[in-house]
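Here's a solo chain for you in structure tokens, the form predicted alone.
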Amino acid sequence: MAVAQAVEPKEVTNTQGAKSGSQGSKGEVERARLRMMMLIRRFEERTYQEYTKPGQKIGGFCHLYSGQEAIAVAIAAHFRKGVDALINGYRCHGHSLALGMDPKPAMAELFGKATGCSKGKGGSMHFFDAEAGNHGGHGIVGGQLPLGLGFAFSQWYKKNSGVTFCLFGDGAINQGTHNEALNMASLLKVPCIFMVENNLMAMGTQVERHSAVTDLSQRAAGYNMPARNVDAMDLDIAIAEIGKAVERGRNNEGPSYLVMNTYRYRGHSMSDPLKYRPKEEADKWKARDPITLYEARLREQKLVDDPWLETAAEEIAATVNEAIAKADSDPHPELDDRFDDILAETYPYGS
């Protein structure tokens, strides 16, 4: 399997409000990225605890992102609020936090509270923040691909230099929507970045058991767009490779297809005991944990040290604990509100 090599990413204005690669932001941006990966991991692991403790207060399906944090943070490094769009499957907590969602409405949504990002009506699979360009998690496998195509078509039509990040798992590549969306995106040359978050499992089915080719970049063959594998456990590589696709989209050169090879540490959902993954496989991938890799790199560059890491971990823990406490005390939606918000009649980027 080909693995993309790290290159220096071009300067972009990202969701941290700074420019990567600029002299003034050296260290600040890198620390913010590490901190965000740490926040996502902490948020997800505390979600696991809240879901599994007696008197369960998080209901419904719940899909955790632990292990895949570098993908979300790499997208955020290039994301331009106001013009870019992101649409996702049901494993959507990490992307939402990386694009700037406060942990409080995120956790409140898991608790089904009215203060949640989807007013307590969506739960784990449906985190939305349309004003930020985050058009949500979607529970139907592959159902988001045509929607991502639509967002990209809107950007192409308006010529606003926006790009759409359309994310889906390796199981979704077997859906008809995958082929239809890729073909039309290439025909129209829309700025859509199709991103397969390949964690090697379609629920509990290994890639080699559901795909005739295990190099998933080949699944984009025939659609006249660049397709490549990316080592998505390495944040710098992920940023660089996503940057190439973003540049192509902003320059009206059409869509790209990125297979983000990663590994999820938890089961497919909370009901999955994860018995199908051998310990040796898990140990091999966890040896390249994205947070550990990036932390070591920043240590080598003398951008972080033990005091900084300890303080960051304490602050993140406090932030997530506060979000849980608030979600626990917030009110549930009123029964009379159950039919509200079914139709959105306005679009945040104008007509």
The other form holds:
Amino acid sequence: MAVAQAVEPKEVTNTQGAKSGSQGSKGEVERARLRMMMLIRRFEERTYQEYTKPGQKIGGFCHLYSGQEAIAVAIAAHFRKGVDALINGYRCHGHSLALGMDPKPAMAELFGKATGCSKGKGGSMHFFDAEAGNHGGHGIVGGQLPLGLGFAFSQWYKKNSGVTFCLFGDGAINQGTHNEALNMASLLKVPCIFMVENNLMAMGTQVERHSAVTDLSQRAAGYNMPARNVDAMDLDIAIAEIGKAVERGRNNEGPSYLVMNTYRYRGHSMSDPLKYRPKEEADKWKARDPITLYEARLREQKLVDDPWLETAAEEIAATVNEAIAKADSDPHPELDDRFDDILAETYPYGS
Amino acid sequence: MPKLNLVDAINLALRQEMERDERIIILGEDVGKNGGVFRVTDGLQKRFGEHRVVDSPLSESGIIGTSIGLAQAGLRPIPEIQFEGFLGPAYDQITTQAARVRSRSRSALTCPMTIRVPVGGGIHAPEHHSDSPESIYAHTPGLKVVMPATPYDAKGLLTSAIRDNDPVIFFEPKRVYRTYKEEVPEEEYTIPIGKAKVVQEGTDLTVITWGAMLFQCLEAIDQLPEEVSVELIDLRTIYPIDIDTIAESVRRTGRAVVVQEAPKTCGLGAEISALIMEHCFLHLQAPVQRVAGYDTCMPYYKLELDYLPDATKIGKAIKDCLAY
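What would you give as the form predicted in complex with its partner chain, now that the form predicted alone is on the page?
Now the full complex is given, and it begins with the chain already shown.
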């Protein structure tokens, strides 16, 4: 088996070609993680602006990840390209960026352009990056859970020490697939890490109104696998807790269930009036913002300072603006490829 | 050459393909130790191991979803859904995940899997064990739908389905499982998906059918006066449908009868009638006749034969069409 490399972001070259941090220096990994969380936040907030401004150029539904960034970046800290797999619900922009997708094809996909990561035919809910092991976003709540189990089965079958990060929101735990996938994964003892991104809201229904128990780790009782609550606003805690499940999977000890407790700052989708939650609740969570929290820790450790943060913010803003400008000017898919990619052969009938 | 029934022919195809390709994994309810409820996978777990022939929980959505994951990861799963009525719990996985992943990801991810499903009535089973849902899946872009009627066709078509790069629903008419034997070569062969078979040639009228109804049609034709010359087409593949073979025949005969086991409304017969209108209108000498099940659930076994098209109903439709 080839030794797979983690896909952790490295300190990146900025748009002017200068290094924003010296390679291999103390804190390089930490800075790259902070930077990735900042990029995801910026990407999502600029997406919000583009979606809502007059002459809307982003179509379809759009579910933003702001507030939950630490989870995607913590997964990337463990992800081995070539053997690991990730599958997700429809809130899938952040994970794709964290696993190395360039913001340009990501933004182009939102604009429905041929240069998008799914060639402009998938949209916000369907970011795929097969080469990275990113098996994409899925629009049917809970529909992806058995697929994640299938990837884990393939890793077990191929004996490649890979693990599958099978992500879903707290709304998905009430789907039948949740029961079927957890039970089968445990029986087959495959390396599937079920991760509930518990942002406390299933669309517009808060967890205490949609789940019979609010400690969601209890929802994995009865499947004979370890289940834990994780403070997913704290990147370091998230990395450590995911690490235990990853180790268990790589050692062929079976699946795990992690409840990543977090909060989404924006609505379920762009049309959500947010009537179901008081502003104070959001403010309470924002006081433990994952980026602010991590930034303060790195400041304390003297790994970042004001100049670094300012430069990083500027570079990220420029990167996202560039992605938007490019997405705006890129072409839409050609109409005459409408029958491509339905079946392997030329679409046989209906043309 | 040995004479095999449908069960044995399918079993042989599975065995040969599993020997040839270690990416193949079978999953399903009781497919391993018990060899499947109809014994179609008999002996395979013993031969290939529990890691390749997996007894799953009763979780159809889980079986199909797991198979989609396996397929995307480069393996070749062959899930079995025990009866066509149990496709219901797996419907989302089949139609929104398996059928669409190629399109959604623009072929970055694909789903090469063969879903084997016993189909249809005639074995005194209740409804949801006797249904004919093929048109539902033919109406789902991104799927191929196959339904052989004979052991020879089943072996060749299953081999093609397993080697295909897209999801194929492989319907096995359970009424035929052990009621018909024919010579089936031991060696590997394939029959292309999407090609119908002219079972017998004729000049006066074309009968188009698929699945277990093939045998009812043969019986009906056998009972006709000797001077009536009927051409009989077995579709074999439901989608992509072989309109070329149908149209070529109907342009010659000018008359067509479509025979399906499924309820009449919105069944495949309606699609075939429309295709004949589009392709053969100026050649038609009579309206296309449909013989179908009623728009009801399959009744309990005492009334089952009333529901199913038989030689009498088919014979009457042929005579009506000829007399028009």
